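Coming up is one lone chain in structure tokens, specifically the form predicted alone.
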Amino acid sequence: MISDSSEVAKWRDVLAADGKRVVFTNGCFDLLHAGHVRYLAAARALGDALVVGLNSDASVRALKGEGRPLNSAADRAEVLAALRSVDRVVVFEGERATRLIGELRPQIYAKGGDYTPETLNGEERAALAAVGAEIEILPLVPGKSTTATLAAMQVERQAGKFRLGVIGSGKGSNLRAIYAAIDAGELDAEVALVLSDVADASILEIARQRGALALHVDPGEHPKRLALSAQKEIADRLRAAGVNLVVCAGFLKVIKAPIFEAFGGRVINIHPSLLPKHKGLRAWEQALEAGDRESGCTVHFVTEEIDAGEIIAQEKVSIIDGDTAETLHARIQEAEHRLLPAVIGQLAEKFS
């Protein structure tokens, strides 16, 4: 039955009176597959009752991308409710399930196997925290999910262009040098999304300004280490936009292994030293506190240990006598507009 959340909170109110136990669960449930009524079936065997929120049509694109829904959310609500496992079925606006968890109540909430209790949203994992609400890991059917199906259906469009995923947390002046190099024929590939730990990051109006999928996400609050949901998310985002290689650019905090495991070898980062000397944050006064001749800037993959892999390509920049932090930094940003392009090309030719 599709239900308001009025409705369904009453409807959970006469069960909890009667002993009876509601799971909840909330999703896009955008292409449904046996997967999914797999883990909708085993989700109702947790409790007595099973209401699934449905992300709106405007939270799925929020979500997943201007392509996405295939599927408008009324049709996607049918579907759900003429499962045996479905007893209600509650369309929610936004793209948390927070306020629908507050109204709800829920006594049990069910999750796939792609999460664990700590890298679930922080906000979604309060909420539930605030009503009592007991969270069950459900394991995923092998094989059987919406990203493996869309992957299988975008395989010839992906074959026409190499897609980037681009992540930064600043200005994004590399981002626009990735663009330079798309619009004068140097670099065959399209940007596919664009995500940043900083809401407000000019990164993120630049890809929208390009029609590119630009998204922030939540890192948690440590300052330097983004939260386990929030490297889930990335992950999941990336993976759903069917990137082929994810660029760091500008990239202030440390990923881990949720995103490695999803795009292992598929990593660069674009540091401003030449590598292995002057790891780390503001290389460049680094370098001048160093006494250094030269700096530079370097491509080179990602691994969880900083500034640490394997080097692809660097290019040089010499140290001149009167120089400050600001007028070395300038010219290595140079240096970085030309090189990070000319090794994404590089790159594309041998992962495409």
Given for the second form:
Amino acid sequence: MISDSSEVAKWRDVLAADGKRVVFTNGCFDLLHAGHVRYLAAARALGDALVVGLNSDASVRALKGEGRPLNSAADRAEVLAALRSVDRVVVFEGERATRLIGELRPQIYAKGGDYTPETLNGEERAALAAVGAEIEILPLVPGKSTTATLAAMQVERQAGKFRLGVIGSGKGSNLRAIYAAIDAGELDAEVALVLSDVADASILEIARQRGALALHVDPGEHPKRLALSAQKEIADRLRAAGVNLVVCAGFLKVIKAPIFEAFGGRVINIHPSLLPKHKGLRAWEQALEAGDRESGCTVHFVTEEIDAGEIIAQEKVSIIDGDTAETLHARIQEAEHRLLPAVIGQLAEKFS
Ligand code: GAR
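Okay, that one was the form predicted alone. Can I see the form predicted together with ligand GAR too?
All chains and molecules follow, beginning with the one already shown.
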């Protein structure tokens, strides 16, 4: 059961009144594996009930670095709480479980690994001494660790195809074109992840039908801007998916530092104009309003400055008499569907 510290503290007193002993352990449990399951069963066997303190997402990030956790605290807690050996899961903030130990007052504290009671973190040791908890060090299960699991997945990825992370806000015809090129054997790549700031965008549905991981990222309060938390989440998700190239395919929000820090020089965008002309939204309408005789599309690297990064390739589209915004955009999109997969193919060769 997923709980909070005050409920668990009360429950601990009820058990203690019956002469029962609570075991406490804590950790990130980001990618549950057999080593965790055996460790938790051994910890549970030390007493009558097991409480797991689960590091919050911010705390895992601080301990393990950007890109972690792979799974949110809510998901990690759900998986842990489903184990027979786990009686309560409490998510805690901060890198150490010191405060939680003080609140829960476990009779036994279990720790995995090469620690001895002497090499435990001083702050934690003091908190355990203050509540009179016994410290039990349980051996790690050899060869079973999150690091080993991640390393095995990384090897698998490296041996695999060029991985695309596609982000978009709309109908996803460019994503469809990417899939069509892959299916036709013209593009040697795979779509690892699709993200959208719009929960019901068709681009997510297209990806789901293809069995790709497709997630909505909450853009935050502002109708036009992507919140910093969303920028970070996008960067984390792309990194966790082992993406080699980020493709903005109709993504209508401005990308900021967290994504560039993770994928600098590996973010491209398809834009419906011959840049540097007509930057920004609805560029085909801008071309008609300007009375242009020619339009087209551009694939360019994305930088902090909107639609201004290095141009990789362009395809021209003539503007014909009687063109409306719809007819022109439709022809520009036909060009996009040729240009974008072709450019991705070139970059896949360059970056592989
Ligand atoms: C495309 O025409 C793309 O060039 C444009 O959004 C459309 C998305 O279509 N992007 C921009 O205007 C970026 N400033 P899609 O969802 O069918 O791929």
